[in-house]
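As structure tokens, one chain now follows by itself in the form predicted alone.
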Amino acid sequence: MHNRLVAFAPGRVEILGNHTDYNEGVVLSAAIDRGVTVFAHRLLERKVEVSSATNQRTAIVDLDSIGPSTAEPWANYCFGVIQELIHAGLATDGLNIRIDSNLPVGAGLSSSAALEVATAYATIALANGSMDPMEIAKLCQKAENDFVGVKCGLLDQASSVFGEDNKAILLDFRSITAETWLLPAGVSLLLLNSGMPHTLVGGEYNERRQQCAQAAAGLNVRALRDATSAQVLSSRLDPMIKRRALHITGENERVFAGKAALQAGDAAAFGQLMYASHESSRVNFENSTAYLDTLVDIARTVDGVIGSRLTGGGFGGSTVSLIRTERSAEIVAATQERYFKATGAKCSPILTRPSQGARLLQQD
């Protein structure tokens, strides 16, 4: 029986397929080489202690009466997961959890899901339990939905669980399955934080969800996964609702085209799909910002960039670009210079590759 261990869960980047998860659609994502590390050990007392190296704060809750903390809301991602594990029948002792992260908060790389998944892996292992990987992802999503109160889809948690080195993850949110596809040789992912943080607890995310549900009802389908862009275009939906639906149907179509491009090793075709995806975010879903648009416009002009788009929920956050690895230094320098000149803001780069998913690093 383990008394202490270290668990790691990576952040994720959505490469293609924006807001498709809660529409029972498909997405291509990747785990990245940064994430959340959780140092966990047993406690004799029946309590959960969570401390963060990032904010130097601590939160404590009684193990037998876990409830959300209003004073330390950041700790609710851990508390919610532990509560869900107990509800699922895991017999856990008291826990001390210390969190460390090298993921920038608010950059749209899903630090919250990485924290949830790392907490789940640590808690399950300390209790000598086991759980199917997709069930872990679903449990973490439920904790965020019900305990934290953010109605996120399953994308972030599943990406953190199923990541593989140098591979994109094709997640299907109807069949709830994951498959991985190799990225072409010689490419990397460049994440550029626009410097404008995104916040999803605000109204826009839930509003978009409602608009998508409205579109599905108007098209008389269970979810927008069941509609094609051609059907949406010929429908009598309200013009704004029609644009929202076109984004989702177009994204699903681009993900399947992206899978075909990966199978063919065609990086250029994949890059064009990324640009088309961003344009749809800008025009149809209106979840981009002037800062994100500027980053994508610059990407089109920089030698060595293959494709670029916003990633994550939007309304701020980051872009993801597929780039030629050997040009990465020049690409970052040129982009930062042009972005500052255009906006007066600084964009911070993370150069990454698709990486391995959640795992235990050590245990004793």
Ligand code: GLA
Contents of the next structure:
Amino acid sequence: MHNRLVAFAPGRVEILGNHTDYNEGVVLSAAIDRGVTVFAHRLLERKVEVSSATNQRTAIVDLDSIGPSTAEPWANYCFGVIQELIHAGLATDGLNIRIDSNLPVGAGLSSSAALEVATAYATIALANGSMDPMEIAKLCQKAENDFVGVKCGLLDQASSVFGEDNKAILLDFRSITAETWLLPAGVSLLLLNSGMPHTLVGGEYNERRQQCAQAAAGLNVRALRDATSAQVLSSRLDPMIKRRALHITGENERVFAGKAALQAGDAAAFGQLMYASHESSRVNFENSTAYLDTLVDIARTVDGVIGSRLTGGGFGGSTVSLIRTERSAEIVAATQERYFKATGAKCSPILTRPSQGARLLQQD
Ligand code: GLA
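How about the form predicted together with the named molecule, since we already have the form predicted alone?
All chains and molecules follow, beginning with the one already shown.
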């Protein structure tokens, strides 16, 4: 029986395949080398006590009547997961959870999913239980959907769980499976935060979901996964709904082309798919911003950048670029300078590479 333990869950970056997860499509993503660490121990009292080193706050709920906290909304990611685990019979005792994180919040790197997954790993291990990794990801997504009230897909949680060193994760949200593919040698991922916060609680995400559902209904398919771009183009969908659908079908097609490029070790071909993905976000899905567009435009002009696009929900947040590792210092410096000149804003860089997914770090 473990009394104390430490669990870590990484943030994620969506490399290709934007807004495809809730359309039963495919995504290439990666876990990154930053994330959320949770220090957990059992309590004799029947309560859950959560504290955060990031905001120095503490939230407490009764284990037998967990409900969302309006005063401490950040703690709901933990409370929601624990409530789901109680239902699954995998959280029986009181718990103390201390959270530490080196993941920026609101940058589109899924700090919330990392917190959910780290909480799940710690709580399950403290209860001496076990659960299939994809089931853990799904449980965390359910907590975010139902308890926190954000209708996200499964991408963030699954990426945090299935990460592997130097490999992209190909997630298929119809078969709900994950496979991993090596990135070409000598490349890294550069994340650039546009400096404009990103929030999924805003209405745009849910609105896009609804438009995708409308497109699927108009095309008479179960989900946009079942349509091709050619079919969408020749359909009689309303022009705006057609553009939304085209983004999803195009992204699915680009993910399969991206897998082929990875299999062939063709970084340049992969990079072109990333640029095409961003262009589709800008024009078809309209989930980019002028700041994100500027970052991608700059990427095209900097030597050593192979491809670049917005990552995650959009409407703010970060871009991801595939870059030649040996050029990283120059790329960061040139991009920051040009971005400041163009916008007067600062973009904060995170240089990362695909990394191992969620795990226990320590237990006694
Ligand atoms: C956010 C959501 C994910 C996914 C992406 C867009 O990160 O949480 O489920 O829909 O946006 O691909």
